[in-house]
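Okay, so here's just one chain, in structure tokens, the form predicted on its own.
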Amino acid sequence: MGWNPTELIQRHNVPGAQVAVLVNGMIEEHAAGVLSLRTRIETTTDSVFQIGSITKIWTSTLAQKLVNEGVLDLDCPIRQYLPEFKMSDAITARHLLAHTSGIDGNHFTDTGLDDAAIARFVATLSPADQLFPPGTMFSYSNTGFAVLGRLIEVLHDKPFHDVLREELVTPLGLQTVSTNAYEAILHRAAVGHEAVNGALTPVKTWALAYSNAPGGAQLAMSAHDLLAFIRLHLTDFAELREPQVDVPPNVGPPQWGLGWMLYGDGVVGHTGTTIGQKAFLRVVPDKGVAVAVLTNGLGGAPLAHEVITDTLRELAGVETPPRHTPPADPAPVEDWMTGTYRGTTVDYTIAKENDRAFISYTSRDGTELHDRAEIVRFDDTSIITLEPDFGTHYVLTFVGRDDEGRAKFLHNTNALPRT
């Protein structure tokens, strides 16, 4: 393979990275850089990085194990198992796994670190957090996976982290998997980095709230152990990779399974973003090939794209689609696209100024105004940021029209309704 981890982290301004490749049942490991620009501790192959939303594959696996044991029916209402669940009585575990529940996606309420944290988090949800009826469309929901985590706790009568360890970590003999910061600190733990005045700086908070652990707030491990877990999916749990829903164009993979992103050409995977860390997983089950890239910097996406593209081409004969870039001669942003769209914590406003258009981000509590970005048309229903942010142009898609012809939703994997 043509990539060199040391050269990649330097070119993409990433402090440290791990890469692991699974082929013919064997795992090859690489590491480069440092775990923190403050401590300058070397990144090694047994260091642990947060995997973010790749955790959802672990949670989906736990749910499928309950299905296989006859304990859980994916198509029964969640309320059958969680009577205290306050939202739509039509929501099922399948809806949660496929991100079609309609639950507003990004609640990160901190409800503590004890064994009851996830239960308390689920109790904070209300019917007001329902964006649309279950099964209507795809909208990525971290919150929905927290509900799944609570379901798993109830059906096992144990805290989520104990189930994770007893059902997967220990049987697979995984040595670096850490379910919280207290476990991660026993290893060489990577620290995320953010941009401060244009310079990469170690973050001041290591992880998101534990209440979202089932969706990706805490789990950390080495790239090797991530692929040692994925090896299980080369022989079992194929049902999780069956297509469940189409995704609006340009904002992610074309389809979603039960916890898995389905990229086409036999490639499945997931990505994960936590506080200053980015993780990437791609698997070609029919070829027995997988690659994991774990990074602690904002340039992780273009770095991972290079590694994944080269690895899958060489080992699986699969071409990875190019990353999105603005068209050379874009059509103008139209009036029906403009307006304010509401996210869980941030409002997105699209406005035109003469012959240019911009997107701005305002926190829902009004205390923070993010820098705006210029946007152009990507295609008939999508826009793209004109300038890259750490190597990435972000695409957002408009979904549906209201009675006045305006877009109903702005979609960035989360469906953001027009206010």
The other form holds:
Amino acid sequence: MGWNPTELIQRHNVPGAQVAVLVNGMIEEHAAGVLSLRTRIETTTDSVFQIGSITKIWTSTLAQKLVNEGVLDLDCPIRQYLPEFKMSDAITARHLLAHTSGIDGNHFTDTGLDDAAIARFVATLSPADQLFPPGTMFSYSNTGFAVLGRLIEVLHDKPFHDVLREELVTPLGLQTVSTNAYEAILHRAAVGHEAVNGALTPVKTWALAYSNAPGGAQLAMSAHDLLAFIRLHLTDFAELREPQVDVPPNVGPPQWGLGWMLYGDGVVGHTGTTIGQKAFLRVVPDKGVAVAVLTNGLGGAPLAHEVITDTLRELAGVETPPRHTPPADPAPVEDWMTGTYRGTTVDYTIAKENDRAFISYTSRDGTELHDRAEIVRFDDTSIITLEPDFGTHYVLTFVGRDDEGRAKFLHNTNALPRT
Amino acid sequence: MNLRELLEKHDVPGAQVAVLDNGEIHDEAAGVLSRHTQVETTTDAIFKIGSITKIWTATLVQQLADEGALDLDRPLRTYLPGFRLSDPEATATVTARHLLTHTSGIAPNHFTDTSSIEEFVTALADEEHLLPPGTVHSYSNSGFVVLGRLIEVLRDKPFHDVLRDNLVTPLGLNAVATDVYEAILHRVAVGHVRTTPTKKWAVSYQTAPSGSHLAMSAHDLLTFVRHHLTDPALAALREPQLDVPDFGEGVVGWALAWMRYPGGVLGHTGVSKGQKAFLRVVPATGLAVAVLTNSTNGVPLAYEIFNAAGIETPPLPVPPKNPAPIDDWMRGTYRNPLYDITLDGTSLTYRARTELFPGKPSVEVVRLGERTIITTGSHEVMSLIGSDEHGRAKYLHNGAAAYRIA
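Complement to the form predicted on its own: the form predicted in complex with its partner chain:
Now the full complex is given, and it begins with the chain already shown.
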């Protein structure tokens, strides 16, 4: 492969990274840079990085194991297993795995660190958190995966992290996998970095709230151990890769399976973003090839895209689509697109000013966040941020029309209803 | 011998040493933070200080006393209306001073499955209370958790927020972590049983005010100690409160939270999941020494450093070659929350009183001093103190007290 990890992290302004490549059943591993710009501890191949939402593949695997054991039916109402679940009776485990449940996706309520944290979190959900009828569209839901985690706890009668350890970590002999900071601190552990006044700075909070563990809040490991887990998927769990739902154009992969993002051309994977750490996984199961890129900086996305493009081309003969960039001569943003759209914690407003257009983000409690970015038209139904943010232009897509012909939802993998 | 050589001599993976002298702090670091990760110890790395945390908790208590929000001698129940121990008399009479001097009679530790300091203190209501307040010194971690709760209630904030807002931030300490999620942002020491890394970094957070999670550099620990030596309000904590029986570590008494050593030396020791921390302060000269280690082997290393710094620290006691006999007045059965302990002429036998801690094997003991015995295996020292109507010892004391039942 043509890439050099040390050169990559310097060029993309990432403090540290690990890359692992699975080919012919063997895992090749690389490490570069430092785990934190504060401690300057060198990244090694046995250091641990947070994998963020790639955790959802682990949670999905635990759910499928319960299906295989005849304990769980993916098409039965969740309430049949979780009587205390207060949302729609129609929601099934399949909806949660494919992000079609309609459960508002980004509740990160901190309900503590103990074994009851996930149960307490699920108890905070109510019918008011239902965005659309279950099964009618795709909307990425971290919250839905917390419900799955609770389902797994109840069916095993054990805390989620104990199930994870007993069902996957221990049998696979994975030495670096850490389910929380108490375990991660025993390893060389990566710390995320964010931009403070333009300078890359170690974060002050290591991880998201433990309540979201099943969706990817705290799980950390080496790129090697991530691929040692993925190797299991080359022989088992193919049913998780069956397409379940189309994703609105341009915002993510074209389709979603059960847990898996389906990129087309036989490529599946997932991405993970936590506080200042970004993780990337691509797998070509038919070719027995996988690549994992774990980073502790915001420039992780373009870095990983380079590694993935090069690796999958060479080892699997697959071309990776280029990253989105604004068109040279964009069409105008139209009036039916403008308005305010509601996320779990943030309102998104699309507005035109003279011949330009902007997206502004406002924290719903009116306190934290007041930010805006210029946007241009990307294609018929999508817009894109004009300036890259650590190498990434964000694309958002309008979905559906209301009675007045205005967009019903703005979609950024989360469906954001017009308010 | 430099620090690196001392680490090799005593088989300790890593350590920090800081010395406060004439208001200046000098620090050094050597070895690795974990034999597993092989990350080098630096002077800004953090080690757990274990029970030295009790000095921090006591400082927060003293701040409340100085503000007039707390009287150390009024019953705790005045400030914690729901506070309850299983013994109504103890509930009504325990004060903050009892807790700061380990004379409340609250058992050393409780292993209840609770998720917060508040719940931990609430659960004490269902726990046996064996020793009436004020009768005997008996080291209690749980007592300091109660003080932590008192601080939370009077400040209306979580304990670690008070610690940060009232000490860490005003003192400008950059290498202090109040929990594991803060600690992981630093170079952080992992404990070792001798030289094998422990599998757990810390015990449950609910006991934080007694010293389960607080971690820092030796430098920042002495910055805190310098504050004690320069802020007149904190001198009150150094007033001698009581003498204690010999339990082998050279401690002769207690001030408020501070351990007293001979020669006007104060200090504390902290032991936490394979990390051992040591602090000695000579208020009269302004000298202080902190030794933070990540091994159960840390004791002789620390003592060697204290002696080299001019703080005389005798070696830990060992069984004498020709011990005197263990007298009849010493023998008998003594009760603590976990065991009924029988001392005969040659051994201590432990009969479990709870399912949580099943019986442990008998250990051989010999006479050490007039009122002391020492185990021949791990060299644990215990005193036989008090005198009942038959002239027999009333308590077996190893830092915590067990009372005679037969």
